[in-house]
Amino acid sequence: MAVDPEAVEAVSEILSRVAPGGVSIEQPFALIDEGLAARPDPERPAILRAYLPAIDAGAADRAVREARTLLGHLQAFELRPIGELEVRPVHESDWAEAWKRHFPVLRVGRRLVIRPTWRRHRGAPDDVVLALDPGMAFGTGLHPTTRLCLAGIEAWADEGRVTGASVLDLGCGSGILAIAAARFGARSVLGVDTDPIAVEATVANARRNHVTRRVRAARGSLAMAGGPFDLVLANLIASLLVGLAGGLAAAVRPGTGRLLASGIFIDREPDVRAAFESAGLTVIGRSHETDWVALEARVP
């Protein structure tokens, strides 16, 4: 139920009395530091649960109603607004399997698909279909960080910019942007990533989806992936991109290559641009989904 900040105390409180499975207790919130943290939204309701057992229905139906008549008695001092009491069955899962549930066949742009592993799609003639298992990286395609950068790769391989191409995915996760690099024609795919997990990720997911030959991984940073290369990836944070825009500036090739930076909080954009600016890179193109944004440069 949705319940006023100041009246999650009393609810809490009202809950906990007929629910011996416990109180849950979902505070709003609204993101702040380039979308890394959070505080706590005072405007919006925080999402109250409480878990019953259904063993014995008539316990529980009893407990609903004994629920039900209290906060109606809190309810009628208004104090603060209190929502409804809404009741559902919740059955036991596999809770490790459980998340996967979430993760849907995913299109992005025209062309671009992503499947998870455990599901099935059937595509169309033109579909470029990932067939991806995130394990404990980041990259599934649902963030909006990640849905910028598969849209631009598409943009790219519409102006013929992909095919052939020697292309750093910098900050690689779980490699879905090196592999839709590789699916679009890429000829080499360098995915670099200061986490181990994130490296096995996209060796494991190259290896699903039969790009092997074209996308390496290696545990490292940008000073180690050499170049330039004619198209960059980093779907990183604003504080990042600020402090590699030299580096990013030098992995591109001049004149024809391309950055697409993401993982910048709309707030942060105006201090990436200008990095951008100082190291020599030339915006020309941006996208937004949401409070993040998306950056093309090139090297003049």
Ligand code: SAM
The other form holds:
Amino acid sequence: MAVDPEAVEAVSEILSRVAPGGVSIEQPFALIDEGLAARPDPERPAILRAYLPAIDAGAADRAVREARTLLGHLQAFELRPIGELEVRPVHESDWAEAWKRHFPVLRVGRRLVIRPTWRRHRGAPDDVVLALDPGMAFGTGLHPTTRLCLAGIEAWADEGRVTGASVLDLGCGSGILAIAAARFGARSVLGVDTDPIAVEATVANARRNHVTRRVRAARGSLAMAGGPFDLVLANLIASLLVGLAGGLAAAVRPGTGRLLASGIFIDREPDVRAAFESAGLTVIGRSHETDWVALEARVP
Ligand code: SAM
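For the form predicted together with this ligand instead of the form predicted on its own, what are the coordinates?
Next comes the full complex, this chain leading.
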């Protein structure tokens, strides 16, 4: 049931009285601090769930009735409104596989399709399909910052920049961008990440997509990457992009090279632009989704 944040404690107390299986509380959050942190959002309701064993249907009915009566009393205290108590059966056997439902096949841009490994996809002949397993380095669906990069890679492919290119994916995470670049025809892709789990995930996902000969992954950051590269992808956060601006400029091949920097929370965009310009990068493109911005840049 949906519950106003003010009433969460009282309602969860009532539900836990009738539901021995416990109560879960899904708090509403709003993003702050460049999207890296979250704070409780008092304007949206929390979702409370309680689980009753259905083996004794009579006992479950009695528990629901009792909860409804107690919730009714609570309303009389003039708290802000609480939602309806909804009841539905949940099959235990559904749980083990239920999480997979949250990962659909995703089309990003025109041709790129992200397919979770257990799903099938029958697409158009020129679809570029990436098979990914959502390990720890891959959230539910795709983050807007990742989508902006994937769309950017597809746009570069349409301009003929990806075929035969050398690519650096700085902060490779699951390897999704590195693998997309390889599948669009890049000659060699280096993914680097400070997190060893990300490096493992990139290697595993490159194997799944049969691009191990063209995608390498290593633990580290810009300093060990070498270069210059034809294409540099950096889906980091604004403060890192500001700090790494000089190194990014050095990693991009002057003239034809391109940088796509993503993960920029909209209110930090001016700082990133200023850092790029003083490092010798010229911003030549911008895309955005919700509060996230990606900038395309080159070195003259
Ligand atoms: N490239 C993936 C994508 O677009 O979905 C993952 C991007 S994730 C937002 C940022 C990644 O950068 C994380 O995996 C993190 O471990 C890594 N990272 C953070 N700071 C880094 C640094 N200084 N150098 C290299 N990688 C870094």
